[in-house]
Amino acid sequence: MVVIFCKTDSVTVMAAPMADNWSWFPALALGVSFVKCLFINAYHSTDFEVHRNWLAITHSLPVSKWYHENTSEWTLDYPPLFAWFEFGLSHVAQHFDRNMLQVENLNYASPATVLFQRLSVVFTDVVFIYSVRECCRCVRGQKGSGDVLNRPSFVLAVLLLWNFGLLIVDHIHFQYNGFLFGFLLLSVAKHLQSQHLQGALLFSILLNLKHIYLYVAPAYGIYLLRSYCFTQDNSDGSVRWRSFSLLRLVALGTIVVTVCALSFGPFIAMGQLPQVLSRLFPFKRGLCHAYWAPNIWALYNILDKILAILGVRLKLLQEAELPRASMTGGLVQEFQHSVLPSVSPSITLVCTLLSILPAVASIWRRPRGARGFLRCLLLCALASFMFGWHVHEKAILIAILPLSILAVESREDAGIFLVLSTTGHYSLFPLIFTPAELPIKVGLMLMFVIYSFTALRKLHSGPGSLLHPLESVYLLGLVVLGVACEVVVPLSPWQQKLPFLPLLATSVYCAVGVCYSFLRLYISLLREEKKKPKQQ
């Protein structure tokens, strides 16, 4: 029998015996994958059709047109490694269709097409699946149950590997949203194996894939600088100030600056630089989404709107001066708010770094390891959904998938888990409105819900229930919603009247359920923080 063993910090944690326990893996791997060719002629969204126009934009234009081509409304806005990942796929396209290729075959979409799109994003989920793996490796308490089913990394790998939100978004609505988590999870485990430099790369190459990732920054930089930069800590657990080394600093910026130049060396070469920052930070696009993600946005729409009508009935406010479905018309577009003050990318950024300093401050004071890292880069993750300017609903799984980690460890980690999953991926449901995977949708959440619930139970098996009655309560509200959004509304009147209401119900609802994870996983942070300091 092999016996692994994973170094987390300062302690050393037993993996399971890879000849026994392992063997699963792949079988489940194997398993989840084959269920994503089944969705290989389902719906999908208007991104198909984005990343088809990026394959031909790589493929059949010179570097220099890349972020200056707008023959489609889909232009190229994703950092430029990512344009040269869709470069490499483009070179395996043309052996499927190569009129894809074309930049001017708008919204072209035939089977071939369909079929190497779809498969590139089940073949390049092999990151996601080997990041996973490493993941498990580095769960504690492996050593409890015998039975592999009811084992952290068992469970871990099921909560993950088939995660309901990646299934739908990614081999349903299209993206390659495994492809990036498989970096971030992996540069995730890279740390927790104490690997720092190799976690820093693989999170710089990600921050080159895709942007977005900026969220979860400030987490690496303020851990990195304090728990790897200095080596050695006071008794009190503050920081040792000589004990700051130079070297791994320069080692942290000489990994930074290399994939950054890699990344934008041949753009910033040809003075296109401001170009490509323009395309990637698209402030006119409104402080909200065409569908409101769940955050605090949108409870502050729905009040503005609320106090508008009230204005109305009350006679405060005159109806034609107000601005008509300016928030409610699933426009991507600059608003105004009719009552409450507007808000712009400058109060959305203040918002946003004022809810993470706490987070960031706390692993600055008072290092818990890398486990302490995660926490915080879920906090900082969940902020920025909160507080961001033209927040994505699907922005959302960047919490959920590491959460996961720290759910199959901790029983309070594991409730929080359960009230952000069920919410956070339901809120997801609108992205797929077509009937006909009606089923599919629903069919996958409930999967995933009772898994997730019956799983972490057995796991954290104790008196009480891992939810407060409150939170049942509001999870059970999810299904009420569901039919009245998913059924009622549908064949009602409603729907020719009110077609925003499905959509503005689950923001607003959803949002609620986000809201306070958020501030729970607050409340754990800081009552973590007020225990004597320990390794972890």
Given for the second form:
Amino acid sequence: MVVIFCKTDSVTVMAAPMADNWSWFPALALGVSFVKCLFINAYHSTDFEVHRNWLAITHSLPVSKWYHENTSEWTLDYPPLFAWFEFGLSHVAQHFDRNMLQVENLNYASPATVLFQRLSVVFTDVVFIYSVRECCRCVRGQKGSGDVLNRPSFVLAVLLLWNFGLLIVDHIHFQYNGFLFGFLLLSVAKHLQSQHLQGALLFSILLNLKHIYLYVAPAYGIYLLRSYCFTQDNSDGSVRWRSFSLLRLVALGTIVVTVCALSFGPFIAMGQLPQVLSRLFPFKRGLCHAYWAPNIWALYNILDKILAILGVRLKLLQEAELPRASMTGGLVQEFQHSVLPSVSPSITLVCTLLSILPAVASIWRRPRGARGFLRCLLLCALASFMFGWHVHEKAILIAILPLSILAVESREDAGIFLVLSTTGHYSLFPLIFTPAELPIKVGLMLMFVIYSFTALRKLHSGPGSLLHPLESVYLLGLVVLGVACEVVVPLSPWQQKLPFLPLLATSVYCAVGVCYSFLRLYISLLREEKKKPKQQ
Amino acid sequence: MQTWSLVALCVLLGVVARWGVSLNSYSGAGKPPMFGDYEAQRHWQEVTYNLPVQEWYFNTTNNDLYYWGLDYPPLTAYHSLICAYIAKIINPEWVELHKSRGYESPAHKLFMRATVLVADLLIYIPAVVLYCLYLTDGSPKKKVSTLLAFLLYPGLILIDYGHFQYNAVSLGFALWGVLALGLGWDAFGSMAFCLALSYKQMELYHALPFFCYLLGKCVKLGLTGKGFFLLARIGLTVLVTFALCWLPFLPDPSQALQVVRRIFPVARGLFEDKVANTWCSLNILIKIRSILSSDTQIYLSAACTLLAVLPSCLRLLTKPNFLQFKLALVNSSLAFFLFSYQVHEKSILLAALPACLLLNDLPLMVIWFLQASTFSMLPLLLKDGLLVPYIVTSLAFLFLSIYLLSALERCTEEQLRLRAYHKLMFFLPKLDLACTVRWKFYISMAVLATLSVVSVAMVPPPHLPDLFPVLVSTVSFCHFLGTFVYFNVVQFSEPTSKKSQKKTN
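Would you generate the structure of this protein in the form predicted in complex with its partner chain, following the form predicted on its own above?
What follows is the entire complex, opening with the chain shown before.
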């Protein structure tokens, strides 16, 4: 692979040779892998059956039927590369239990099947582990402290490898996010190392594995166009149009088109593209997922609910006229607002684009190297999380994981990270609702919180706390919320009357924290732009 | 990072690992009519809750002793009673007399697992934390490393949270005893140990070192002066603690006698199943049980045990310092395990606990022994369906403890206390013993791994159905015997390292 260094990029290559001892890294990675293996017999969600079904589809049916098969309600709705990934896994799976590879075997979960599926997640996490190592190599300020525990790379490795969200979403709830985030972080690391073509390649592979990462595609597109295809800036940091390099654009284009052609080509050839796309983008689902992700729409919904109740109380509205809808009614469903105007997919799309715009415009006007790109990527992820249509609560990880990199480098970002990661991770609590897994989820969460707070505090030692007192109070409120939702309500008679109250409280409370972090990240991006551009 | 946060992380990791194991199956799950230890513990809750104290240990119409009759001392029974009260509040069906036999449900499993965790969190884990923080040498980081390795010892986790027992309670009390003696609170220590003894009679494995250490200390202080008062205070504490624990059974001597008869079941024979001790291993060559009468067996085993314990205890009596005490605890419990009457495979945990105390002093040897001790319970764990957690926790412990305690780097002859062997084996050419030990360790780990794989994956030949359990127990026996000899030699060669003595005192 040809690596072309971007000479004008203000960031120099950070992959300085590491003379010091990295023996802690395998220990951390092995340790967390063992912890993951302990959850093999834990509760798993329907996503387990989803992936088993995909194994069966890809193994037993010809490619032409992959996106047409609908015996199970969990039809294949990831892009083709992921289907090929499942196809590859299925060849190992047949040595564990052949029966899991039959499409008709719905909800099949023999011990061998469980073991195989769980181990497949643990082992494909190798990609993630490798990407974390690459990220740790790019971190600034390595020579700060003699103690390994206080080194930024160590802290980053723990924050990423032992990430609470990934542990419970992948290894209890069941998904392959670790594998996918491996590609994302690796691509980010390649950009940090100024190996843009590799980064672009990895990201296009990622897009063809899971299209949810389209959320962050604007950041990639603008950054590569601006900082890679244009080789020089004017002295004030604005773009020098003459420096456009067609060669670079062609190289990028070739990479992206090749990957997409490999992935979608066969289906285009078979004339199945519309069918595949209809599976990938099911707009028939509702505004909010089964329970609300902590975003703007959660706040919007609760406002609607409050207004409706107030209206009925004040006799402004007739109760009979209100549309009957239990908003968090379990299954994926459409939801009508009673007072406020209903939100359509196109509105969410417009809101998302509008909220992304300032961020991408900012890195277009004044590129600040790979770190500026990373911040823009974060904002894209958060903006789509805030305003997107049918957002899953798990999508918050797309913001939390890359933010870890910034958090170990800058004090301000560390503060934002603490707020965002704590609220974002807490908002994942309802995913694991079985009482047997309660100690694990609480234990892992406490571990992550204690570690992130003490390690970042130590890393950014200096006067004052990382958090504003109000932020601390808000975060402490999570403890109260946690005790109320996990202990008090389930034991009280309210559980029968208002089964969705804890979910509602969780998403609304966390939405505040996520919105706040979003705003602060935005402010930090725009403020950075105002600073004088670095000397070229 | 501050020490407190590292300690909190270790404890939380320990809890997560424990709970991860507890998601798996337990002994006798769905296996009527007798089920397993899980049902035994539930049955004791049922019995203690519904029957008066006087009936607990007697065979009556309401208490069938042949169906998991109580065979542990009173403290276990009280613990069951407390659990039963809580169970009654949550779901009365769980402890209903007679009708609740063999009761199994996910909610009940959750409750039972939670009782183990609570007991562990209240008794065992705090003792481990305090021990590692106050009684191990080295930097805070070293202490925390020891703590993590200690908490992740797989044997105890697998038996308590997988198989289902409350070993953490009795071992926890014993550990509180050790901790208190180490800190110089002798009366408190002896009280804690009496509680341990009143929870499980197997704690007798540790009794002699406690006795010798305290007696030795009193003698050192002078039996006519200070030492006498200390002895009197300890004696009084012991008597009062025992009296309080056994209070309901004391008024009637027949009651107390019945309890004693229940907790020492002489009729059950020299050994059961496949235990990695001398008698079971010898049984492959000589069928002792058919040659000797049962009385002779008892005398023989008692004599052998006493002989095996004696050297280390006498040594401790003359040199009552803390390191000697820890070594004597290992030696005594191993001697009991290897030679005494009616030993269970789980009793190796009693030797594993004091070995854990030495994790920081002799990392490689202790890790080796702990690994072998977990392995020795493999047949039991396989029966309970705990193969996956066994593999995961053993490998995790092996890698993490070797890494954290840098066990393979800290093994010069001096650090392994191997000097004495040169004197013992003066007739042999001079070898690099440290290197030999390391190689033995690698080979041994390979053997354990191979045997584990073989017993899972292969079918034994039809004429030798017990081949793999016997192999497992014999290999483990060799490890235990080796450990026993090694720790005895260390205990006797100990004066060479005066430095560590000073530190620990």
